[in-house]
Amino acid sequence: MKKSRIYLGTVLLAACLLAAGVMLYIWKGQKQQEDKTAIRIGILLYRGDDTFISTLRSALEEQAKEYEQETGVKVALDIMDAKSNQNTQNSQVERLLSLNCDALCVNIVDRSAASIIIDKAMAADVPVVFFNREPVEEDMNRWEKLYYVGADAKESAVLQGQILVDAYRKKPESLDANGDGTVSYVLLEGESSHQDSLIRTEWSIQTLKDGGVPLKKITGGIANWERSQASALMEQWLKEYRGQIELVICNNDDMALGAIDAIGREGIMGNSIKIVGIDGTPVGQEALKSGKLLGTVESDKDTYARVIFTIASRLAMGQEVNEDQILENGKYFWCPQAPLTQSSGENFRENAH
């Protein structure tokens, strides 16, 4: 009986000590969060001079300022430009981890190389929010502290294609300028290995076909999202296929602007060649207002930046990410998008929100 009492007392004492330890651990964790007055977030860009990425960077900086004002928590943003070099970006990740960043936001150069960054982040136990350039699913499933924020490429393409379908149904000659019953087009594509480029190309054309627009492809080329490369290609095509091009379909606004530059240099007047883009960048919208661009598809960049920063800042503070901020599989947020056309004008923003 005496041994039983001693055993029971020992068990009760151990249970009490365990409970006290758990409570102390929880209290320390809560205290640590309460005492945290500053966070450091690394922002890694695939290319800082990309118009869309530059716009997104500015929006992220605004989010950080608003967060400081609302919470009193100081935010240090370390922003680095990889200049389209994955090795450079890998080194930048190492640098930011050595600076004890609380979270990383990564616009990866090569989506197939994400495992290298993930390995480094996992070893340092630093969460990662990928954005704009989506890692492959296998990499995203490797760790629970990985997130992705972006615009759905298929949706972008379908909306772009629908702009053209609507224009053709309303007035066929707006796209079929020579009236031969066929819309002759050229295609300016982004990077050949980029998932958005491939998907945007496929579904924009498929939407046109499904919408009953009679198409004839003249040619196409890779311009790597860049205005200057698109301009050079378009200038070449205008000379080679003089008078044949009626439509230019572009995977993004910068390439659409490049096409506009080339058309302007060739002195082609009368808006006979229609051009569409994707991204809704400020310069793209200016071209839209001036009548040089038929349409584009804009992501809600304020929401885009807000979600990136909200996820990163909550993780940096050691807090959980609210499930209502993530739409798919607890890891993905797809930014709202809407078409912007010459006819929709300023009413677009009201419809988009």
Second form
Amino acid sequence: MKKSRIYLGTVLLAACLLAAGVMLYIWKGQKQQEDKTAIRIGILLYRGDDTFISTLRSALEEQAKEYEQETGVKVALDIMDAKSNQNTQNSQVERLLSLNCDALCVNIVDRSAASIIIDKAMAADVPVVFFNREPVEEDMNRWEKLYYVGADAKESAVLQGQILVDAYRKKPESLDANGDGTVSYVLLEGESSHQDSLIRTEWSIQTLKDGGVPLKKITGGIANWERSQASALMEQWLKEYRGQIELVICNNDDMALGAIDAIGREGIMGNSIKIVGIDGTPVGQEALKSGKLLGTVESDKDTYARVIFTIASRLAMGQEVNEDQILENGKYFWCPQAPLTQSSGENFRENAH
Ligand code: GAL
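For comparison with the form predicted on its own, produce the structure of the form predicted together with beta-D-galactopyranose.
Then the entire complex follows, led off by the chain already shown.
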């Protein structure tokens, strides 16, 4: 009897000590969060000289500054450029984790290689916000601390197609320059491994077909989002299909600018070849204003960067992410987009929000 009382007493004491320990641990954790006056966020870019990505990078830096001013919390942003090399990016992830980053924002080089980064982040318990290059769903579902911010590729493409349908309906000869009853086009496509390329191509053409624009594809090629590659392809096509090309459909603005460069070099005058892009980068918008680009689709870069940064900074501070209900399935955010044409002027900004 006496023995069992001593035993019960010991168990109770141990339980009390354990409970007190747990409470102390939780309290200390909360206290640490409350006291946090600085956070460190790693930003990993697949290629720093990509025009759209560098625009996003500037917008992210802007967000960090605003956040510091509003909250008084210091933000250290470590920005790294993988220069299109996944191994380099994997080492950068390791380096940033060893620097005790509180969250990582990853623009992954090879979207099928996300599991390596996820493993490292999970082991260090550091959340990851992927952006612009979407990991496969299976990888995204591996952990609750994984997020994705991007622009919906089908939406971009439908909006791009709609710009052309509207132009054709208003004035068929604006696209069918030689008046033979069909619009003869060439296609400049982004990286074959990027989720956006195929979807943008497919839905842009589908929208044109659904909109009743008679089409004839002359040729197409992959220029990996790059101005110089697009320019080289276009130069070749202009020689090969002299006088036949009426429209250049581009998966992004930089390739559209490459096509414009080639047209300029060939000395083709009179705006007879129409060109459309996607992104609404500053250089793209310049080309639109000067009449060299017929239209583009702008993704709202400020919102894009604000959401990436908000998710990362909240996680870094140990706060809830989902409270403003902006995320689909608690993980995905789709950035708003709007068509831009010469006639849309400044109105697009109102439409975009
Ligand atoms: C696309 C964008 C391209 C390029 C690419 C990089 O969404 O339209 O211009 O930046 O992302 O992943």
